[in-house]
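Below you'll find only one chain, the form predicted on its own, shown as structure tokens.
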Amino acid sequence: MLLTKTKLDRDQRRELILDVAQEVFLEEGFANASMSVIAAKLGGSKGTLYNYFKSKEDLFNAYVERRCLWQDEIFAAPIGTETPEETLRRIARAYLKRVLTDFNLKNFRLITAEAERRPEIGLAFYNAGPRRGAERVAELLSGMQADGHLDLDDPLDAAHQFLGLAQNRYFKARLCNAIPELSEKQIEAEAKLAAKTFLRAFGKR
């Protein structure tokens, strides 16, 4: 039954639509997915969907944007008395745990495949995802620089380099499904190496 009495109810219904749409997009691909199938899985009508999203493209855009919301949690500010290395290791660890999962990579493949046909989708994903993530890390690095821990020419450039260090060894192998999901031990080792390498390059001496 539709929940329409309050804004909270409408927000909950919108999230439910996005949950179902994500399932359909992943199963069928964007081109084969239809608003009719999504509506059927919801137990409603296409008219209901169009009350929330004006088209399948609009729904896909919302799905893409929602896939990027996890970054606010992962790229959190230093906690308590964390050292710069501890902060960087925490961020790298959380980043790898999220980015290299089977589920995340399945979504990534879907979005980038659709970006071939519709570059604006790729741009929207990049701006809300990789670019925004790098900007969040740059904010953290700027704070570390202000505290005298880092020597950076450009915090955003350094942020891209740090995220590259964190994921570079395993990303392509995981994207190609050549290796299974990483173990906790692998993630911890990679996070430690990324933090140490970054600090050797940019740590204040």
Second form
Number of protein chains: 2
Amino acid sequence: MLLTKTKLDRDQRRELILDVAQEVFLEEGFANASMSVIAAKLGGSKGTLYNYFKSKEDLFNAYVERRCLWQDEIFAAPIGTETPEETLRRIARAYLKRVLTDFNLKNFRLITAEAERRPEIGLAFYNAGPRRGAERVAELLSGMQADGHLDLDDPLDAAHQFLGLAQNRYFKARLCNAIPELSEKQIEAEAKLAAKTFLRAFGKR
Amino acid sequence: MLLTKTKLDRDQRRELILDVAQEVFLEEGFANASMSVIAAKLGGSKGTLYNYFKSKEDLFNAYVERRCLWQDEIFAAPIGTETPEETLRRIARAYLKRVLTDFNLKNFRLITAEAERRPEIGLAFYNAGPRRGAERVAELLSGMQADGHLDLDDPLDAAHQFLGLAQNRYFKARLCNAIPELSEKQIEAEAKLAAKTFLRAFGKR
DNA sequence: CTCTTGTCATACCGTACGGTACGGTCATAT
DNA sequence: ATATGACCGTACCGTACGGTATGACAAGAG
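Next up, the form predicted in complex with a further copy of the same chain, please; the one we just looked at was the form predicted on its own.
In what comes next, the whole complex appears, and the chain from above leads the way.
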């Protein structure tokens, strides 16, 4: 059958285009990214590119949409044998490891820069990313509270505060490109510090 | 005298150009800002503009330099009659009020977006801004500890954590343009929450 | 075989930009 | 009065971009 065959190829190629577009957008920013070089990197022609996406904005929207589907489990539930401190450290470590990545920061700069002119893009990203993340952490903290390990007023408030404790020192610095990617040791130290302070405030004594 | 007169005018005009350039850069971003519209907004000509700054990059560098000189006293020292909680709330309130401003966020997006390609810009900004701010807070916390109000391991760690507690929930959201400017009430609530948690962790009992 | 469909390559259009050049104007210093 | 120097307005250059059009080629369908 022709229809199904070409249909399949079309979706595959679309993904491939988005892969290349992502690369270029992250490296150059939206304004500086060029449809011509995207087509060239594809090994294809601009005609084909415009066959799949009707404009540069359209392509960028598709990129953002795909990026916002990202939702995986950095925040795994606590394991039975873990102490509360271990659980918090593990969460903070996984979170920092993800969020301070070069890739993640490039994406973040790209989105925020474009959110200036197009708030709906920033909103979609925020809801799928930071907002969802904080809610997930709140769920975990709720569980820990139910187990009698924590003494929280409001789990969501506490989740935001915990993430703030964990990331504040390095997130801005990394966003400003003022420091290179962190070592495992640095991440571990920061995660430890965040967990310690959080438990000093909210741990059941 | 001709020399001093023209010299004075030159500095004034330079500042005026930078004012206009700032406006355009913040509104359009570096890539989208146009030297022609800057000249037009000046009421002057491109020739004059290029008489003062030899290129768009040069103009942008001058803008960043001027912005990075920013250093004032959001973080005033504690007043004699204040309780520790009041001091912390006042600091957090002043900090949030400044950092969550539309203006500040536009500047932040602009700098970080450009820091991608030119790390020295991001570094200069980070050192003059977030870094310096955290150090200032650390000094204040040190003073409070000397007065017997706090029990800290490391004042700088604590300062980063305190600022993290205060800003994490709203900073990213504002950066993504996902929420509008905060009301006084919201800022007050967040400052209160941060101070409360901080004292739960580090307050002398 | 022919016809269709999607792709490639390339040339092209209009536009906008950064930056330069030039001629005219106006105020001031001598 | 005249010369100097800064400014304005505008036209211009080269370049690069987003986007379109065209023609050729390859592969699968009838």
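Positions refer to the first chain, counted from 1. Take the two forms, find the largest set of C-alpha atoms that superpose within 1.5 Å, and that set is the rigid core. Bear in mind the structure is a predicted one, so any value in this text is a computation, not a measurement.
Once both forms are fitted on their rigid core, the CA atom of L193 lies less than 2 Å apart between the two forms.
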